[in-house]
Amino acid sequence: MNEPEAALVAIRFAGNLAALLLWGASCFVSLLVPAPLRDRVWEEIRIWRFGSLLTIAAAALLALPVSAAIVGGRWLDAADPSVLAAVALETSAGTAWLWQAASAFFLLVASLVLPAKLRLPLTALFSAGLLLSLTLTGHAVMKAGAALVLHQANDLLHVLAGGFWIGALVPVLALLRHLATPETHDGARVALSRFSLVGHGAVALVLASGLVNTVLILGGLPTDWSIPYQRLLSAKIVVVVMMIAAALFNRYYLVPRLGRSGSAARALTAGTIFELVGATVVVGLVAWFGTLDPLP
């Protein structure tokens, strides 16, 4: 992997992680947090939100010139208008970048300019649009016809379900603090109960769509560890299994003890952070092996 390729992996990792977190957080807060607590929780995660927005904007600005450097074979091509135009208009990576840039622009407008009552739902909408750009490049676009549509639809389902799971963990951390406050305790418990229910479905969709995606790309499971793609995919699967184990422990061991043990809330916070760290590793692995050949 040369320097421009490594730079693009880093850009995709940062931009994709930010988009996933923003989508999941905004979707969870807008749909599952009770109205009296919704604006308060959204405000409490503002540092996460603005950090994600800045990361998304930077990724959108940098992705095209770095892609041009990869196509042209040298860093100087990152500033060559003809190479930039060719990449943007004549490649699948360029199509994905155009969609990414448009979604990032509307996301910034929705988050920073529009009236407050519209910001939360439109942040969810344009974050989902940003994730759609991930299906416009990579291994899925190597197919054609119905296989292409199926693979892209499955990819979108995978990133939306996964993004909801990991992005919701950010406001969950805020809600855990509200359990200790009498006036917000009930609303926080309602939101966390709703997340527990919907989260089961999100995790099931992640697993099912991930399995379908693996079969569509490899024709089976990643068993040939001599191929870097399959080694990294196997590592991703191991991390996801660890995240699911942590989520189940949180839900079925720690949550029932919240009202009886002060240490349960601290352990639940630690477990939630563990899931977020695992999600960060997963997104990094995907950004890496997404650039590799899956088969010999």
Given for the second form:
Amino acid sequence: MNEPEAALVAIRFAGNLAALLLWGASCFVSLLVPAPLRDRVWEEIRIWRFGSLLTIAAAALLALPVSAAIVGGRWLDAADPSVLAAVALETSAGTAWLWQAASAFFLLVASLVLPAKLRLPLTALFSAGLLLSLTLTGHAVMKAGAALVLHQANDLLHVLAGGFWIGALVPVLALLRHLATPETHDGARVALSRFSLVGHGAVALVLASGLVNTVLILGGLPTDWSIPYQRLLSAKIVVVVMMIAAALFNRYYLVPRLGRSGSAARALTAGTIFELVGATVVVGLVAWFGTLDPLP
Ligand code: HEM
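Can you switch from the form predicted on its own and show the form predicted in complex with protoporphyrin IX containing FE instead?
All chains and molecules follow, beginning with the one already shown.
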């Protein structure tokens, strides 16, 4: 991997992680957190939100010049208008970038300028638009006809379900703090039990769509570990299994003990942070192996 290619992997990692978190957090808070707590929780996670928005803006600004440096074979091409125009207008990476840049622009406008009432639902809408741009590149677009549409639809389902799971964990951390306050306890409890219900569905969808993705790309499971793509995909699956184990432990061991001991609440916070760290590793791995050849 040369320097511009490594830079693109880093940009994909940071931009994708930010878009997944923003999508999951905004979707969960707008649909599943009861009204009295909704704005409060959204406000409490503002550092995450602004960090994600900044990262998304930087990723959208940098992705095109770095792609131009990859196509042109040298860093100088990152600032060459003719190479930039050719990449933007004549390649599938360019189409994905145009979509990414437009979604990032509308997302920034929605999050920073529009009235508070519109901010939450439009943040969810435009961050979903950003995730859609992922389906316009990578191994999904190497097919044609119905197979292409099927693969892209599955990819979209995969990132929306995965993003919902990991992004919701950020407001969940804020809600866990509200359990300790009598005034907000009931609302937090309702939101957390809704997350638990919908979260089971999201995890099942991530697993099913991830499996379909794997079979569509490899024609089977990643068993040939001499190929870096299959090794890294296997590592990703191991990390996801660890995240699922943590989620099940949180839900079925710690949640029933919540009222009885303060240590259960602390352990639940630690378990949620563990899932978020796992999610960061997963997104890092996919940003990397998504650029490699899956088969010999
Ligand atoms: C926390 C759970 C997961 C998250 C957040 C996640 C996230 C992602 C993301 C962001 C992509 C990139 C999509 C793109 O660029 O088009 C992706 C692709 C993929 N994921 Fe996952 N994923 C998860 C679980 C899984 C699981 C369990 C499997 C396998 C059983 C899997 C298999 C794949 C495959 C094969 C790809 C395609 C990579 C390529 O284009 O070569 N994922 N995932």
